[in-house]
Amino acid sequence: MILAVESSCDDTSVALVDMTGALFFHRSLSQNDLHAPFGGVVPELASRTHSERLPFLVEQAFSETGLSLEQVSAAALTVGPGLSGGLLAAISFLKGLCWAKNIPMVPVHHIRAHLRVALDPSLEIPRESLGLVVSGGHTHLYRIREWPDLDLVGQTTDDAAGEAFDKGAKVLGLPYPGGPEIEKQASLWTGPLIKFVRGINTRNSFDFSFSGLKTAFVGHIRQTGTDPSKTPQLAASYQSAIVSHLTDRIGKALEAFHPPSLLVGGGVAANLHFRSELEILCEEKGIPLYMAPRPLCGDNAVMVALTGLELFRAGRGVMSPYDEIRPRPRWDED
């Protein structure tokens, strides 16, 4: 069995998979209610909550499956990128758990895990594919020369797409996290859309930028007010502008690189409008599209487990609990 833990931001998640990748247990505890009063994640509060919840979730995993620590072949954990406190909470907990039994530990790269879960674990990721991770903290486009090696092709020059969704929702008076709330309100509108900033320019044609769009959106609301009856139209217009910018840059990359496939993961990849537009784009370009299942788009331990299993089988990056394992909050894709 592989025991996996994810704690890079504000979701505490634990999973158990066997050596075929079959899922035996998966549970995530959200911290949305804890951070909602602050309008965003408070790192110290997040790390303390991870430390409180991890022992409970792991105990639950063993009690519900009837398995035990003795049956665990390795423990996989996210060590970066992410918030230092949350990463350290998982490292400290798992080192203590694995120490007595000398259970190997497999550090997992958070970005790679998001991409790995986009494709069935039994299948190899095609060489030269493109991979997009789009979330509250990342809007990064990679060229996958040979898995798991990534070359950064484009990235946001300011806000991540998920952050742009959250900020837009806050201006509309919608609850945190804002992405799902924007999507919910947008689904109520079928009329004409308000055109915000389009044709955004960046130095690198594959980069993303959302600050101008966010400023235009805030400016429009300040001029027109926040009449609740207008919220669905505003949400739909803002969502459409964000998705249009994402698909514009992805389309340019598809034309430039002609990849054998496009892999997409991250919390924003759960957005149905975005998924639909990507499907249309990839069908037009003749590029196979692999998107993470909606329940696995956000941070979760299943993606850590499957990536850790792959690394463990290959003997790549496997460490002893006696080794020094440090959080890597800004882990480059080396």
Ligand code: KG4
Given for the second form:
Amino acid sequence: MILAVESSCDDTSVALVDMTGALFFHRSLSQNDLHAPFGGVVPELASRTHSERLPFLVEQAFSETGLSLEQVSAAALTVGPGLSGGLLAAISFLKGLCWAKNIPMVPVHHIRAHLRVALDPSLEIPRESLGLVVSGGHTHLYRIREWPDLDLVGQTTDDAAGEAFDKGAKVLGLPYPGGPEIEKQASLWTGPLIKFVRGINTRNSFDFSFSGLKTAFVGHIRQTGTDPSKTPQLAASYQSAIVSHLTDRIGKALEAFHPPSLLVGGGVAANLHFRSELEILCEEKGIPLYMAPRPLCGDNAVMVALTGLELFRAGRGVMSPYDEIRPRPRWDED
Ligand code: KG4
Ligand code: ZN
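I have the form predicted alone already, so could you send the form predicted together with the named molecule?
Time for the whole complex; same chain goes first.
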């Protein structure tokens, strides 16, 4: 078995898979309620909560499946990119556990894990594919030279797409995290949409930018007020603006690179409007599209388990609990 832990942001998640990737256990504890009053993730609160919950979740994984630590061949864990306190919580906890039982550890790159579950993990990711991760911390477009090597070809110059959803929701008085709330409100509207911005300029044509849209949205609401009856139209218009900017830039990248496939993951990839616009775009361009299944779009330990399993089988990056395993909060840049 592979025991896997994800704690890079505000979800504490544990999974157990066997050597074929079959899932035996998966549970995630969200910290949304804890961070909601602050309108975003508070790193110190997140790391403390991971430390409290991890032992409890791992205990449940074994007691509920009847499996034991003796059956674990390796422990996979996200070590970056992410919030260093949360990463350290998992590293410290698993180091103790693995040291006691002499279990190898497999550090996992969070972004690769998001992309790995876009395509069935038993299938190879085609060389030169493009990979997009859209979440609360990332709006990053990669050229996958040869899996798992990623070249960054575009990124947000300001807010991440998920952050843009969260900030827009806050202005509308909707709870955190805002993406699913905006999506819910938007689904109630079928009428005309409000256009907040005309074109979004970035120096690199594969980059993304959401701050101008957010400013225009806030400006519009200041002028017109936040009458709750207007929320569905505002949410639908804002969602449409975010999605059309994403698909515009992805479309440009597809034309420039002609990749053999596009892989998409991250919390925002759960958005149904985004998914259907991506399907239309990829169909138009004749490029196979692989999106993470909706329940695996947000942060979860299943993606860590499957990425860790692939590394373990290939003998890549396997470490001992005695080795220096440190948080790599900016792993995508160092
Ligand atoms: O991947 P994720 O769970 O955590 C990070 O690594 O950031 O992504 C969380 C982000 C949040 O900003 C949340 O608002 C957004 O993903 N999100 C969505 C949806 N579900 C989650 N955004 C738009 N539509 C959704 N259905
Ligand atoms: Zn993530």
